[in-house]
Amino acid sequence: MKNLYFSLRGFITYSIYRFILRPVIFLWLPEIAHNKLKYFGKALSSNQLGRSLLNTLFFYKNKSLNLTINGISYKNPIGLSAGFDKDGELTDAYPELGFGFAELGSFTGKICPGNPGVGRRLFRMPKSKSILVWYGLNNQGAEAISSRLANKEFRIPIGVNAAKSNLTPEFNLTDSINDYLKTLRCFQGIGDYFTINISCPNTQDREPFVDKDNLEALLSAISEQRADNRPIYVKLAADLEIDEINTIVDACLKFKMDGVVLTNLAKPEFNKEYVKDELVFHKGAMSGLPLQRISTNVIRHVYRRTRGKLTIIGVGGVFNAEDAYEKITSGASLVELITGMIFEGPQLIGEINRGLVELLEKDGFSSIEQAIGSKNPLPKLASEIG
């Protein structure tokens, strides 16, 4: 009877979003729509009545989805990716939508207006199930945001995504490292983990920390500043060569980072998995379905290369439980999404979690932790073969 209730609820909420709400929302320019929905979400989640409504419509839980990763307890493995809540304003809404965690930001050491063209820095690609993003790390800056969140009580684990301020095309290693460190200092005691974003494709100086020497200097400085036991993850770009991926994950192991986020947005020039006539803007990078196969393949590779020693957060092209489960069974401990929620509706999070329970039962698992990497067996070491 309980399953029937959740099935019926999911069908109704999906139908309302797909056939009534989404057509109206898609009449607005994407960035304008995002801002309007953000204001609506803040208002709705600011009071108990609104939160109760969200919970009734969307929330789902099952103890088989509980897991502990790097000392942090999660009610389920489905989280919000960085890039949606750039100023950390909607944290009261995420638990009621059914998210197991949320990653806020990216936050930068200095206030960032982002790239030019405010109001027109997002482009929908509905046939490709993608959003072309040209934001450029717009946010209110680490000082202002951390001050506002300092006394906030979060009801789910919160990740703090730190990036380098996007203010100049000139790259200076020392200044860049200090920019990251400032954000980490500002957010000491706020949130549950850090993500070091070295992979934003929409910045003026591109991705200078793909370079081994630059990366090791950054990770060394971060390791030295570490003031508590909170996990630190590194977010990789989607368009890296295997050698570049190996360099980054090896550095993460060397400097005792706890894990990686795989992956950031996909640049159209390196990606063929989208409908060409939908690319109406010559800058930016794509989320959603064009990223799905790439991110899952990188998850498989990194899981095997590190033999599961690095926690993996998978992100990219998650539109249903099967998509999330594929990333988990490939080696991801946690999974993040944004685009799926935009195209499918806010009920998606609960529906994915409900679907994960069914997939676990089908494979004979009693816990989501048992499924991690289950379809990507680690290669045996020489000592194990002998």
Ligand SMILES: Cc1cc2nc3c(=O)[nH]c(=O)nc-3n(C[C@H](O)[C@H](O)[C@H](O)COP(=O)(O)O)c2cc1C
Second form
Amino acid sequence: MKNLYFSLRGFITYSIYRFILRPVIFLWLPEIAHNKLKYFGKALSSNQLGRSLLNTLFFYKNKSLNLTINGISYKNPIGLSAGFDKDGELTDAYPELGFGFAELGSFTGKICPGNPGVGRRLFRMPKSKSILVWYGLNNQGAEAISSRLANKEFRIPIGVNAAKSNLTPEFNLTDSINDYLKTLRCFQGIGDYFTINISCPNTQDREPFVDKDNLEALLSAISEQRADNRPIYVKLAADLEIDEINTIVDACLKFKMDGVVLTNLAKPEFNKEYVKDELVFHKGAMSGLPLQRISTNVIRHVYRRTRGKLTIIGVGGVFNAEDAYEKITSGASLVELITGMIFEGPQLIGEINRGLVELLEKDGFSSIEQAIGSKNPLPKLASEIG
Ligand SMILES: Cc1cc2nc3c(=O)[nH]c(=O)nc-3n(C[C@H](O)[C@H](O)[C@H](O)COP(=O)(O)O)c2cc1C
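Can you switch from the form predicted on its own and show the form predicted in complex with the ligand instead?
Starting with the chain above, the whole complex follows.
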């Protein structure tokens, strides 16, 4: 009976989104639509009536999805990925939508307006099920955002994603490290885990922390400043060579990071899995389906190389429960998404969680924790890892 109710609810909310709301939302420029939706979501979730409505329409829970990762308890493994809520404004809405956690940001040490061309920094690629992103880390800055969030009670675990301010094309190692450290200091005591984003594809000075010496200097400074045992994860780019992935992952182990987020957006020049005529802007990087296979392959590799010692948060092209389950059985403990929610609607989170429960039952697991890495057996010999 309960299942019938959730199936019906999912069908109705999907149909309303897909055939009424989405066509309207897609009439606006994507960045304008993003801002309007955030405004609407904030207004709706700011009062009890609005929150109850969201809860009735979207919330889903099941005990078999509960898990504890690096000491943090999650009600389910599906989270919001960084970039949707760049100023941390919608935290009252996420628990009602059924998210197990939400990663906010990226936040930067200095106030950051992002790349020029406000209103024209996002491009929809519907046939490719992707969004071309050219934001460039626009956010109000760590100080203002952390002051606003300081006394807020979050009802789900919150990730604080820290990136380096995108203000100049010149790279300065000391200034850049201090920029990250400032965000970590500002958010001391706020949120549940940190993500160090070294992989924004849209910054003026590119991705300097792929370089081993720069990365080790950053991670060493972060380790020294670490004031509590809150987990720290490092977010990797999608377009890395295998040697670069190995270097970053080895550094994460060396400096006792807790895990990695795999992966950030994919640059079109390294990725052919999109419909060519949809690429109407020559800068930026793609989310969604073009990223799906790449991120899952990176998850598989990192899980094997680290023998599961680093927690993996898998992200990229999750549009249904099967996509999320593939990332989990490949080695991800948690899964994040943005693009799936934009194309399929906010009911997707509950629907993925409901689908995960069925997939667990089918595979004979009583808990989601048992499924992590279950289809990516660890190699016996180091030479098999690559
Ligand atoms: C509009 C948009 C903005 C994003 N901004 C950020 C960001 O500020 N920091 C970050 O770490 N990732 C950012 N990302 C990348 C996402 O966190 C995620 O890694 C990527 O979109 C793949 O997930 P998806 O296919 O479910 O969208 C952004 C993605 C989108 C679509």
